[in-house]
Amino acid sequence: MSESVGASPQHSGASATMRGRQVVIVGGGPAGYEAALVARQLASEVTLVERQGVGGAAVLTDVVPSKTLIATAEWRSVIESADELGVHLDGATALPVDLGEVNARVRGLAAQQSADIRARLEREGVRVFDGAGRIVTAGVVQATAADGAESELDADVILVATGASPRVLSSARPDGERILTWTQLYSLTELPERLIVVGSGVTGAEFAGAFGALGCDVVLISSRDRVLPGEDPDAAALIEEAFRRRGMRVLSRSRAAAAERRGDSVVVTLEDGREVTGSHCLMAVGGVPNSAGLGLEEAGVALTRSGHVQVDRVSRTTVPQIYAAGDVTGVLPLASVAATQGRIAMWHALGDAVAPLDTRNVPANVFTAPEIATVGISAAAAAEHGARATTVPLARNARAKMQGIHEGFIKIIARDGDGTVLGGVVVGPRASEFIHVLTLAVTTRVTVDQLASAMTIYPSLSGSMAEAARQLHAAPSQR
C-alpha cells in the first residue's frame, strides 16, 4: 500500500521510556495495519496476528471489493449515457457485461492491495503472523497458525482490532450460491437474472445500485419508509427516485421475514405474507462484531449488549493495557474511523501527544450513482444548533451541464449570526472526493463568508460550493 487511510499529524520519534515496548495487536485491517505503523514509529516491537490475510475484510471482502466493482459499474453507466453527449456506439443497443470478468479484477485487486500493506508493514520491521489470536491474560496473547501451531507473545500493549462479519438470520441462511452475503458476491461469475436485496442501508442501497448499473434486473427490499434511512432525507429520496428512474423495483415498508432456495430460485417471504422471486438473493442486514472467543470478557474486557467492545474516545478498554478499534468498537462502522482509532490508540498506549476521537467532524460517503457525502451536523438539527441550511441543485452549474449531470446538490449548514460552518451534504458524481472542502470548513470553524472569499473556477462544480455560501451569508443588520 502506498499510503494510509486517510491523514494523520507527523510524531516525532520516541522517547527513551517508549523504546522497547511490546505491541502485539489482533487483527490486520485498517484499525490494526496503521496502529503496527504508528507503534514502530514510536520505536516498538510489534506483531500483528491476522488470520485472513493483511488488510482484512475491509481490503479482501468488503470496502475494496466493493468500491472496485462498483467502479465497473460506474464506467458502464457513463457509456450508456454518452448518446446525450453527442458520442455513440455505433449503432450498439447492448453492453453486455461479463461478471466473471469483472470479479476476476476484484479479487485479483484486493489481492495485491492486501500484497502491497503486508510488504508495508514488513518494511517496517512489523512481524506478521499469519493465524488467529486470543487474549490468555492482559499480558499475553495466544496466537495458532493455520496447521495449529500455538505461540504466546508477551505485550505490554495489546490491541484487538478484529473488526466485523455480516450478520445472518436464521431464517435467511447464506449458502454462498444462491442466498449471498456482501463477502459471497465476488464469487459469481455470471449476473444474476433478478437479484433481490435485502437491506436498504449503506450496503444494500450500493450493490443495489452497483447490479442495477450493471444490467441486472434489482429487487430492494427496505423495511423503512425510504432508503438509505440514516442519511440526509433529500439526498435519500434523490437516490430512491433515481433507482425507480432506472428500473428498480424498491418496496418500501416491507420487512422480510425469510429467504429460502427453491431449485435455481431463491424466493423471499415478507412479514405481510407476499413473496418476491428472483435468481439470487443478497442479505444485507448489518455486521456483528468478531468479539467472540477471543478471551475478552475472561481478560475482564466489558462488551456492550451488541458484544461490541466497549472504549472511550482513545480506544482504551475497561482494561488499561487492552485497546480496541474499528468495527469490534461498534463506533462508526468506516475504514477512515478504524485508521484514526488505531492510531490513537498506539499513540495514547504509548505516551505520544494525541487528540481524542471526534466523530463530530467525520466525513462519510455512500457510492451510490449519484454518490452522497456527508460531515458535521445534519440539516435536521440545525435549529437546535442556531443553525439554518441552504441548498443549491447541481443542474443549474455550468460545468454540470456540460458533463450532462443531471441530478445532485450542494447543502452547507452554518450557524447564524457568525455563519460558522457546522455541516455540509454533496450529492453527486464524486462527492466523496468534494466533501473534504466542506469537512476542512467543519473542522477549522471557517466560516460562509470566508469559504465564499475563496475563488473557485469557471467553470467547475465547486462554484455551487461557494454559491451556496453566499447564499447564508448574513447582513450585518441580521447579526
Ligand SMILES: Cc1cc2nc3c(=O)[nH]c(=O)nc-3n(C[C@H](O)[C@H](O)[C@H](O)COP(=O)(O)OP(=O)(O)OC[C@H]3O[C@@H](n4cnc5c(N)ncnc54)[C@H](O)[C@@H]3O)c2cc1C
Given for the second form:
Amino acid sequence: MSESVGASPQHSGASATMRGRQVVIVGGGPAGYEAALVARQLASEVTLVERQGVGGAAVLTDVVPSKTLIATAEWRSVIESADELGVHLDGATALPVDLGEVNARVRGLAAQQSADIRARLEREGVRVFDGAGRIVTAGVVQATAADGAESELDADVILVATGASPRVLSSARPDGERILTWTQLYSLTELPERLIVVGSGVTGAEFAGAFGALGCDVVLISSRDRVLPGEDPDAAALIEEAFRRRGMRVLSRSRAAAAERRGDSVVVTLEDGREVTGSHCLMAVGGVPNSAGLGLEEAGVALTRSGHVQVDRVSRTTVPQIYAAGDVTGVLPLASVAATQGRIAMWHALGDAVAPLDTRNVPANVFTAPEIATVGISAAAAAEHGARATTVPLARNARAKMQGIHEGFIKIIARDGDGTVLGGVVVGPRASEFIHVLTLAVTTRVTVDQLASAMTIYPSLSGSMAEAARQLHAAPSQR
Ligand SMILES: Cc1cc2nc3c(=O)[nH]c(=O)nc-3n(C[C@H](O)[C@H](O)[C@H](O)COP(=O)(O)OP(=O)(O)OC[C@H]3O[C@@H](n4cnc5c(N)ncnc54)[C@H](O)[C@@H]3O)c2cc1C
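For comparison with the form predicted alone, kindly provide the form predicted in complex with the ligand.
Below is the entire complex, every chain and molecule, led by the chain shown above.
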C-alpha cells in the first residue's frame, strides 16, 4: 500500500491555531500511518509508536501477504480456461507450485512495503518509535522499546490504532506448524497435502480458494448453510459452486469444536462428533481487538462488550483527547475504513474541516475466483428502501464469451421512481476494479439513466454494467 489507502477529500493545510500540537499515535497500520501523515500536514509534532513493523498487520500479515499469495493463485485459475481457448499444456497434468518461493516473495514484498511506508513517514517528519505504547493518562503515552527502555511521550492528542489479532479457540490452539492462523501461513515451504480451513467468512473463503487453486486438497468447514454468509446470497452460492466444481469439499452446517495434532496430521472434530483429518489446519474464525493492556479503561475510555473501543463518526472515544481508528474500533474491518477513520480523527482533533465517516458507500471485495465486489445497500434490503434490483449474467456478454468467462454477474440496485443507484454487486474477474464505477454512482447519487448514458467500450465486460442500468430505466408513467 504505497498508494494512499481509501479516498480522502483535499484539505487545505494547517491554520495558525493547530500548529505544533503533540500527537502520539499507538499502532502503525493504515489507521495509524495515514493519520500520522495528516497530522504532519497540519503541522503537528507526531510520534508513531509501533511494536511489530510500520504498515501494521495490514502490510505484514493480512492484506498485502494474502493478496500477493492470491496473485500467484490467480495464474493457476486462469489456466482453467486454457484448453477452451485452444492453449494446450503439452500433456502437463500439473503445474507445480513452489510454495517456499511463493512465500519468500510474499514476505519480501510485505517487508519492502513496510520499509517504503516507514521511509515516507520519516521523510514527512514523523518520528517512528519502535516499541509498545501504553496510555498512562489522557496526556501521556509510555513507550517501551524492544530492549526495555522506556520513554514518556507527552500528547495533546492520542490516537489508538492498535488493530486486531486472529481469534484463538482454546480447543484449537495454533502451533505454528500444522495448526495455523493466517499470520503463520507464510512460513510454509511446501503445499499442505490437505488443508482444512475452519471458517467460511471472507478470510476463510479467500485462503480456501487460493490454496485450492495452488493445487492443494482443501476441506472448508462452514458453520453456516453456505459459505460467505455476509455476502450477497447469489454471489455466495456462485462461489460455493465454483469451489465444489474445482474439487473442494465444503462441509456446511458443520461447526468445528476442536483441532489437535496427531503425529503428522491434524484432526478437526466437529460438534456432531465427526472428525476431519488433514495435514494442516487454518483457523479463520475472526479477529479480536488489540485493546487489552493499553491502559484504555484506566484512562476512562469506554470499550464495547466485544472489547472494541467505542467511537463516534469522527473517531472520538469517551475521553476528549483520545481518538481511536481502525480494527480496534470494530466499525468495519477494512484497511480503507481504518485509513479514513485515522484521517478523520486528525482532521477533527486538529481543528480542520471534517465530514463524519459514512459507512454506507464503502466498497468491499472478496478476493476469490471470481471476485465478489459490493457497494451500498444489498438486494435483500432493496424493498425497505423502495428500490429494486436487476441482474445481468456475464455469460451473455460478448467479451466474456471471448475470454471463456462463464460465470459472474452484475447486479444494480436502484430506487424506484427516480432511479438513483443505491447499491451494486459485481461477481467476475477483477470485480474489485469494476466496482469503482458503482461506488462513484452510489456516492454521487447518479441515476441508472445517467449510468446508462455513459458509453462503454465494445466488447467489454462493462457493457453489462450499462445493460443492467438500462434494464432499470423506468417508463415515464412509473416515475
Ligand atoms: C487475511 C486478511 C486479509 C485482509 N484483506 C483485506 C483486503 O484485501 N482489503 C482490506 O481493505 N482489508 C483487508 N483486511 C482487513 C485489514 O487487514 C484491516 O482492516 C486493517 O489491517 C486494519 O488496520 P489498522 O490500522 O486498524 O490495524 P493493523 O493493520 O492491525 O495495525 C495495527 C498495528 O498496531 C500495532 N500495535 C498493537 N498494539 C500496539 C501497542 N500496544 N503498541 C504499539 N503498537 C501496537 C500492531 O503491531 C499493528 O502493527 C484483511 C484482514 C485479514 C485478516
